[in-house]
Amino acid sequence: MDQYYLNLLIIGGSFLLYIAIAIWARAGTTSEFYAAGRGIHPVTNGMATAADWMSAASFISMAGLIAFSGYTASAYLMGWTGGYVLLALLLAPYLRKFGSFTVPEFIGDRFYSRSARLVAVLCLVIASITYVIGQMTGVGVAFSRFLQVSNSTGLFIGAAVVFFYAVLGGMKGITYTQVAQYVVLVFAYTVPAIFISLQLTGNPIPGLGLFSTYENSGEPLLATLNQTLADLGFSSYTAQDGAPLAVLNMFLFTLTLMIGTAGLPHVIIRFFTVPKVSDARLSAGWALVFIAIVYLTAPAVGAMARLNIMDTIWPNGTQNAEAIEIDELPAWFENWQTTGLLGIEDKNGDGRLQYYDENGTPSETLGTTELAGNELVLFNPDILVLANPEIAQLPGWVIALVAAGGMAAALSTAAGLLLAISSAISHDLVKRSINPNISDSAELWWARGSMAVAVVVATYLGLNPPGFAAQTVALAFGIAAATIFPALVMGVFSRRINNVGAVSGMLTGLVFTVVYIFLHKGWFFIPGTESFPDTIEGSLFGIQSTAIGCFGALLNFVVAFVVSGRTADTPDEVKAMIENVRIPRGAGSATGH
């Protein structure tokens, strides 16, 4: 069967099962939408979670980073996986005790200030809005390439999917839905991985074949590739750049990244869906299982692939050979470069397409003719991952299962963040602030209405991003570390924190963070209005904007401290409830909705 057919096929079928899934559990109530009725056995919450936090970032971005960037960024698994386990043990169980449907429910109870719960859901939004546009821009890319269309086409599809199935479903649909995204999306991922190790290794774990010897040199893997970009150039694949502002940045990118994680409010929701808090641990112990099965093959899957493209540009190696002839060149390359996201320019018009940093220093033997610069001129990282079966030259249905799981990874986390988005609106800002005595389908036509309009103003920003998708998704949780992550943990754990202080120390990190955000990355993301360049010697302070997160969280606590500490106490009762939120037993019941 024809490619095209195939992914069709494959892709189509995996969206009318989500579709099947939506219309079975479809909300018809407030506590379905919101919590899924708190129903969830902690099992399937796990899986579900799993596919909710894994998005088009981890999915199709990662690898992609790792590929291209090496060691360096490591910290973005680092920093994930180590904030989920932040958030498991330090959050998890007790916000579901609390027993809110929503993470500005919870603030704005817990320090008994309606305007904490506004400035709450102002930050959720921004937070949710910037994350969202990540994910659209990995919807695009997945679409663009396997429907055969443009960047732009494949995000308007890929919104209109998540648009229908989010808002039929809410929260109990989108559960169910995700537990079927995560088995599409974990077997995409580790399906070609396995192939591919096998190919060079022999080895059929990918964690295991990224230390083994790569049969066509006969040396380590990772020497290999390694040697191979000295070659051309390109910085080592697995050295760490030393100097002191390279480890400051890639530290404080890690701390941003594993704060920010435990501050999402799309997976925080997750957790109020099952019926006890001892079945809160249970699921984040579940979610860190399937999450580990992808992460652990991550690594492996962007040194292969990276190591692929190399020898695909340079078959005979990088010592006194010559790169491919265009005319010869696989037909992925083709193939991608109809999508915008691949291009090439003979420069020298030898009719070969010489890959090498024309800024490094490649070996003196590299080629036979005259270099005129590097001739791969784009190469967006985002394509990695999906195009990596075709680089391997594995079967048509694994392509096609690939493209199937990146379209899952994408459309589980937006349609994560949209009931967020549409939570926060309709029940913190309508319900508990504006009309108190608003009906519950009036409060659902709410919900599924800013859901709507969350759908619209994400697809524009999608169609230009700040960044690729795990580099915006990282601007996202630089938002949430600065600004929900600290007052959680200051509405769990501190008695003296009150209402004036958490929101000075919410608005003073939302504030910081964004401002600095935009200084380097554009006002409002649009492109020419940044001020400073977002690289560590341009940067304001010498820190780079996707790791400025940390920063705006301290300030967050700084002032939050110093501002209850000259303003008056906690009352007594808000004191008690914070005592009884902290004993791990029991389940609260909800709060009013």
Given for the second form:
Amino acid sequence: MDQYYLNLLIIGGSFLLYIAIAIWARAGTTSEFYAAGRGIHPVTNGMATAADWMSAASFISMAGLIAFSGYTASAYLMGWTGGYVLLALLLAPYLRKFGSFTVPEFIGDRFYSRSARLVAVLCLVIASITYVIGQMTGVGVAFSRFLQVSNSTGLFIGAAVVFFYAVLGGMKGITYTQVAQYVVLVFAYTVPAIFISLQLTGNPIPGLGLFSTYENSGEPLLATLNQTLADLGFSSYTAQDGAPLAVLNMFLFTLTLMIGTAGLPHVIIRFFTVPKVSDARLSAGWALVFIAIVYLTAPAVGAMARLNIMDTIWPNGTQNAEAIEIDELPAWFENWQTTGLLGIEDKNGDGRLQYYDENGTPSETLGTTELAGNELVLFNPDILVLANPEIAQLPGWVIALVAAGGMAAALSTAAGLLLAISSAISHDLVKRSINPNISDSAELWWARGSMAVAVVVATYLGLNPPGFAAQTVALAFGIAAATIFPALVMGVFSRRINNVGAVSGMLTGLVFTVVYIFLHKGWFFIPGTESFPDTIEGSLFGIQSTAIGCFGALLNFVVAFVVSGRTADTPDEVKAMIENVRIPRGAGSATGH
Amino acid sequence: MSDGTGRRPSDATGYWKANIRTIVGCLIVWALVSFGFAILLRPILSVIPIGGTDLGFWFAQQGSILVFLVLIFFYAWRMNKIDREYGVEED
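What's the form predicted in complex with the partner chain like, now that we've got the form predicted on its own?
Now the full complex is given, and it begins with the chain already shown.
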């Protein structure tokens, strides 16, 4: 069957499945819309959380990042999983016991302050909107590559599908759709990886294959990769940059990603959906099980793809050998050149493709023809996962499956983010701040209406990305780390933090983090307005803007403690509420908000 | 309902202290495997070879994730036990 029709069949089939689930699981009450009626089994919730969490960035970009920066990219692996330990230990059980529907609801009630609630809504909306733009752009790209429609048409189809199942089903529909999306996503990610691992190492488990023997050389796979890279002048794959500032930045970046993960509202609200406090603890563990299946595979995909690319371009090894003739390059080179994500240029005109690091120190024996510079001029890391089945010459249905998986990753995260935004608006702005007497059914209409508006806004931003979509991820994580996470943790673990302290802390964390990011990436990301280069050497204090969120969090904690110590003590009824939140018993009765 | 260890339903402070001890213990391990073994202490671990690289690299790309998993399930199991001990488990 033609590849185009295979893609159409598998992607179309997955979309029909999501819509069928939405009709089956439509929400009838606000509790079902916001928290799926709190009846989700922890394993089911773990699976949905995994799909919710693993975005287009995890699915499409992460393996490519690892392939091209090796050890340094471990910050993503540890950061995006370590946050679940913080969630399970510090947040999930208590927020579930409190029984709120949204993150700002907890912050507003715990700090008995309308300002705290509104600051939390503001942070949630900024963090979620910046994150959703990337998902929507990802949907457009995947569509245009695999279904040969324009970027915009692809985006409209994706938005229509999300609109249907998110608006109709709310959290309940999203949960079951995300379970289906997780299954599609995990198959799409692991099947090609298993094939490739078998081809290269004979080990069917990619995570183990990474540390096994490479069959072509008889040496360990990573040692072969390091040797090949050294011959071509590239920096080592596994070595650590021991410079103190490099180590410090990796430390801080990992910490920021962990705190940010634990503070992102669309992940936190998933823990409101399970029946019991003990289920909330367990659910974080199950989420990490399902995430780990992909995250333990990703480093193998990265290293193996990098080795495959090296071997494709230098088929006879790098010592005294010739690079591949451009006419003999595999078909995927041509396919991806048309997307503009891959570029080759025969600089010395010898009809061969020489790939090496012209700024490094390639071995003297490299090639026999004169080198005029690296001829693989562009290799966007994002194509790695999508092109992987083609690189490893896997059957057509695997290529279609990977396309469906990429879309499942983007759509599930987009839906989770849109729900977090719409519930903050309908519940915290309309119900809790503007019109407290609103009826349950009217609130449900507001919830559906703000979801519809959020889908339209996200689609518009996906069509006209503000030109900084890739950089906004730093902003989303920075804000979540510097505002939401500290406020929630202090809310549970300190009785002394009061309304004034919490609001001053959050505002300090927000302003500090946003200003530091803007100083390095330009005010509102407008090119040319930045004051410091976004490199380790050029940064203010030597800390990159992506790693600054943990300092924002620290400032938030310090300011909140100092201000609370100098203002009136927390009222007794709030203290009683905190005591109650700390104890699991009675979680069932706390759900009647 | 009783588990023989004596139920202390009113001892909220004791329960919270036991919880904090468990959390701190888990967080020490959490920090040790990620920030410790994978980043700061990697030069020390580099003497232990594993699959063409060293133990620190393994912790950075796989080991810490596996330890995180064990930690969360350990915490969930341990807290259920403490909940019952102090008589604050859900009905």
